[in-house]
Each structure stands twice: as structure tokens, then as C-alpha cells.
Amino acid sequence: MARKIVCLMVATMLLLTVFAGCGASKPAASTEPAKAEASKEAAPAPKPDGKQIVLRLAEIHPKGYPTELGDEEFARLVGEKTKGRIKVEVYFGAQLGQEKAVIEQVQFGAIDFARISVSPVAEFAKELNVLQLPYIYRDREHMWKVLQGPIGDDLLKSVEKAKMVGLNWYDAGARSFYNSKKEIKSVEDLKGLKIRVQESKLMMGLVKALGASPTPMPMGDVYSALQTGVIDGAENNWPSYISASHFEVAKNYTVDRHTMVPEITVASKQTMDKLSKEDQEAIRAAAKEAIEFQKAKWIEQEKKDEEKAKAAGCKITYLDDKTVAEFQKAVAPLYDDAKDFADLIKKIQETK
């Protein structure tokens, strides 16, 4: 009897040990698949050759804007020319910040490329101010002969002193005045109006020369400033007037075409220095090839937006040659302020 009891107790202990072991192994078995799945989700996307470099390009304008389309074409060409070794990601709509902040980030390598207006870059490379002088070009064709020739190449190199590499120029059309107060038919009509300008000494001087009051502010603040009366007007091209919805709050657009300021694409010198010479050349070539694509998109968009402004009930005023001559006379003193670059100005004006 005692022997039976002992055997029963041993059997019971063995069963308990087996059940306990099974219970302990269950969590371990259930966590392994979870760990494997988590590892799978965290794994980066496969790269073409395991060495793909991803670079960021900052763009202030919205997706579909002519310069943003130029950026996308540049990115496509870089990928094509490097066989996928380099991928350029375009961050449109000022996702990476306004132009002044973007320039600073490009300078110390936090952003790899940026498509920006010449105006803020000219604060670092003074000779670029010449491209912003009012009425310096006879027309668009004249401007492109300058930009795509030796003069344009030298000006691209001028940004290197600011730790940036100039890659190309993009079309930004002609800038004209618009406001919420009245139709502008003469220089006299501009007097006393508060006009938003880019953060540029030259652009402030231009507006002052025409008798208006310049108010520097970021592009992103202009709509609300027009809406609330902080400013009376601004100056920009057709696509910007429409894409930023300024036509909703400033219905008077005067086609005076006072400046034809190109856009510039720059790269961080730090970024470029880290790349092979082969990849640097591929990037430069892609930037040059993207120009014609962007120019065509610009002209196409400009025509559409001018018609859109008319359809929206905006008052469009086209100045005759006599009135344009009055504008030219009023801003002529700005050329005296640029006398340090008299030779460059002469070369531009004599370009055929």
C-alpha cells in the first residue's frame, strides 16, 4: 500500500513538471514570430546596388508649379545618369522652410539642393544683384542668351564663396506690381502704397524709387498681409500671383515687367565634395538638361495663369511704351548704385 502511494506521488510530480514546462515554453514560442515581423517592418527598402545615396532638394513653390516640375525633371535625370546610385527627393511647398532659412541649411549641408530666387542669394554674392536690375534685359530671349552663355556660367560660380555650388538657372518670367487698392496706370499711382518685396536691398530700392513703401516679408506671409491690409500690394510673376492665391485679395495687376529675375538651383558644397567626380558631373549635366524642360513649362503656365486672372475678374492693366519709359526713368538711379559692376552691366546690355 505504501509502495503504491509513493509511485502515485512520483507520477503526479512528473506530470506537473511536464505541464509546467509546456506552459513556460508558450510565451517564448509566441514572441519569436512577433520579433521577426517587427524586424521585417523596420528593414529599409532595398537599394539598386546597396549603395544608393538619397539627397534632398528644397522648393518653396507647390507641386506642379513650373520650377517644381523642373526640380522633378532634374531629379529624374540624376537618377538616370547615375543608374540609380543617387536619388533626389523634392520637398515642395516650403516643407523644408522659407528661402532664407533654406540657404543657411544648404551652406552647412543640412539640405543638399535648393531651388531659390536670385534675390536672397545675392546677399552672399553681390554680383547677382545685376541680374535683378530693372529693365536690364530687352526681352526673354536676351535674358537667356546672357544666362546660358559665359556671363551666366561665371555668375553661377560666384555663389561658391557662400559654400554653395551653382547648378543652373530657371525661368521665372517677368515681375509686375499688383495691389488691392486701385489700378496702377503710372508711376504716380504707386506713391504711398505699401508693397511687399523679397528680403533684398535692391528690391527695396526699386520700390522706393517708384515712390512706394517697401515691406520685406516671406512669401508665405503675403496672402494674409494683403487680406488684413498690413500691405497694399506686392510684385511677382503670373504663376506666383495665381498659385499663391494673391489674385483673390489683390485684384489689380499692372503688367509693367520691371524685372526679369531668374531662379537658381544651388547645391551644398559639403554635399558635392562628398561625391565622386563622376557623380558630380552627372548632377551638373542633369541640371543643365533640365533647363529647356522648365522653360517650356514656364511659358505654358504663364499663359494659363494670365487667362485665369482675367476669368477671375482681375483688372489687368497693360502699360504702353511711353509709360514704361517713365518707369525706366524713375528707377535709373539704381544703376548708379551698381557702378562697381559697370563692366558686367555693359556686357549684359551688349549681348546679342
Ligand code: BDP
Second form
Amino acid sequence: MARKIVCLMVATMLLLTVFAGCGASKPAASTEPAKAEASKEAAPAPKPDGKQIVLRLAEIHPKGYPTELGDEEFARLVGEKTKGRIKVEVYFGAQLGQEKAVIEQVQFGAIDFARISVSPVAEFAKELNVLQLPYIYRDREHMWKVLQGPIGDDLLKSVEKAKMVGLNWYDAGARSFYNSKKEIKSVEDLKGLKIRVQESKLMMGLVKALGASPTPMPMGDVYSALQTGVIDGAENNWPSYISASHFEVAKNYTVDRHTMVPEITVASKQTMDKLSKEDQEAIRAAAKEAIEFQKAKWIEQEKKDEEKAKAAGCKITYLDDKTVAEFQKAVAPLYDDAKDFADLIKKIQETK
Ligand code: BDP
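I would like to compare: after the form predicted on its own, may I see the structure of the form predicted in complex with beta-D-glucopyranuronic acid?
Below is the entire complex, every chain and molecule, led by the chain shown above.
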């Protein structure tokens, strides 16, 4: 009897997740819209003995977005390395739900993998917050030195605290503010604006430190919130600004590059524990190998989407060094709040 109830609960939760995913926002502008099926072409055909393990990967971005291409490469490599024993199906376009809900399901084993932003994961493994501190990296190269060195490896391990296994990092460039109200040329201009942030305390603090008012919500709700005026603006990188069509409803984009939040692929600890050591190793290696592929796709898309925003008539504001320094000064208190991780922050800053 108890088992029946548990089964029913799990089935209901799964159904709810599927429907939550369908409630996602505007279809993507730059890439193919989500279809009600996953990318199945990525892995080899089942072995003749039929013993194939099929695992699901959740991705909120549409097909063709750089992280989704990374997911497909990961799936392909897992198929190759396990000789078809494991097949990873990529469910793109938030078919399995928005990021916070997906994390919860990965934690209890209902979803096997997810490609998500570090931001919501840091709510469960606090030290990850250092990776999204404002202006922590000198540039992209510095970020990748940190991520692909001992610091990045230790931080991937820290994800286990959150009942997940950290597999790899992907590039997500830098995030900047955009809004429907006015051109932002200084910190002062952000005063009072209602800005959507990811579901992360650090991101809320960042927006508050700049004098704006943070509204956390899932990415899938942002388009309509901008359109209806529930929020005045949001912040993201060029590819998300374009692919989620936010550029249509928030035309002022200011290149302040206030934070670079890496992406992460996580696995469910429950899923990993059920696999052989050999298969676990193949998955870890496939994830690490997919990084370079995703980085290259990222750079291409970032450039294209900046051009797309210009062509669409968005008002793009590039800040001079003096103004960027004012942004940096305003968000400096976030480093005091992160005192517990002072050593780690120092190590990141000292990474050459
Ligand atoms: C995008 C990330 C995605 C996040 C989204 C957000 O790729 O994982 O969910 O930002 O702002 O850049 O929620």
C-alpha cells in the first residue's frame, strides 16, 4: 500500500514537471524552437542484447544554443565511450522544467543530468558563489584558468554536498543589464529599476548594491514579465538576450559585464551510484571532453548575437573604464559578505 502511494506521488510529480516545462516562455528567436521530443540522434543505436541504459539530460535553452550543442556533444561522447551501453537523451527548451525545479529532481534521482547555471546551484553548495562574484575575473582567459585548474576541480567536487555530481563547466560569457525604460549610462541610472535576477541570494545582493530592486524568477517567466511591466529589466549574456527574445521587449542593453557566471553540468548522485565504475569514468571523461567544443560554439554565438541586437535596433551602451570602476566600487561590499571564502577568493585573484 505504502509503495503504491509512493509510486503515485512520483508519477504525479513527473507529470507536473512535464507540464511545468510546457509553460515556458516565448519560443526562441535565433534557434529552432523546442519540439516535444529530445535529441535522439546523439547516441549510437542500442546494442543487440538490448542492454542499453537511457539517461535524461535537462536543458532550458533551445536546440542549437551553445550549451545545448555542448549537451549533444557530451551525449555523443558518452555513447562512444560506453560503446552504446549508455544513451543520453537531451531534453532541451525546458521540457523537463525550469532550473530550480530541475535541480530538485536531479537531487532525488528523477532526472539524471542537467546543464544549468552555477547561480542556482550555489544555493546548495555555497562555495560556488565565489565563481559568480562581480568582476572576479580579469577576463575570459582568467576564468578558464580557474575553472580548468585545481580550483575548478575542487569546486566540482563540492557539488556532492548538494546530492549531485559536478561534471564540467561551460562558457556563458559576461552578464549585463537590459531594460525597457531607459538608457543606463551610470550606476545612478539603475536606481529604483525592478530587475529580474536568477534564484540566487548573491545575485539579489548584487542588484541591491547597485541601487535597483531585485525580483527573482525563473528564466522562462522573464519575457512576459518584461512585456507586462512586472519588471523593468533583467541581466544576461548576448545569446540569452537574443534567444529568449528579451531584446524585443527590453531594448536598452548596457555592456557593464558585472558578472561572469559559468554554466555547469551536474549528474544525479543516485544515477551515478547505480552505474559501474567504468561507466562513471566514461561519463566524467565525456563531460570534460565536451568543454572545448562548447567554448568554441560559445564564442561564435556571442559575436553573432551582439550583431543581431545591433541589427534589431537595440540601444547598446558601452561603458568607459571610469564608469565600470564605479560599478565595481558599488558591488565591492559583496566581497565582505563572502568573507568565509576569503582564501578561495584570493586564490582565484592570484591565478595567472
Ligand atoms: C543563462 C543561463 C541559464 C540561466 C539563465 C538565467 O545559460 O542557465 O538559467 O541565464 O538567467 O545565461 O536564468
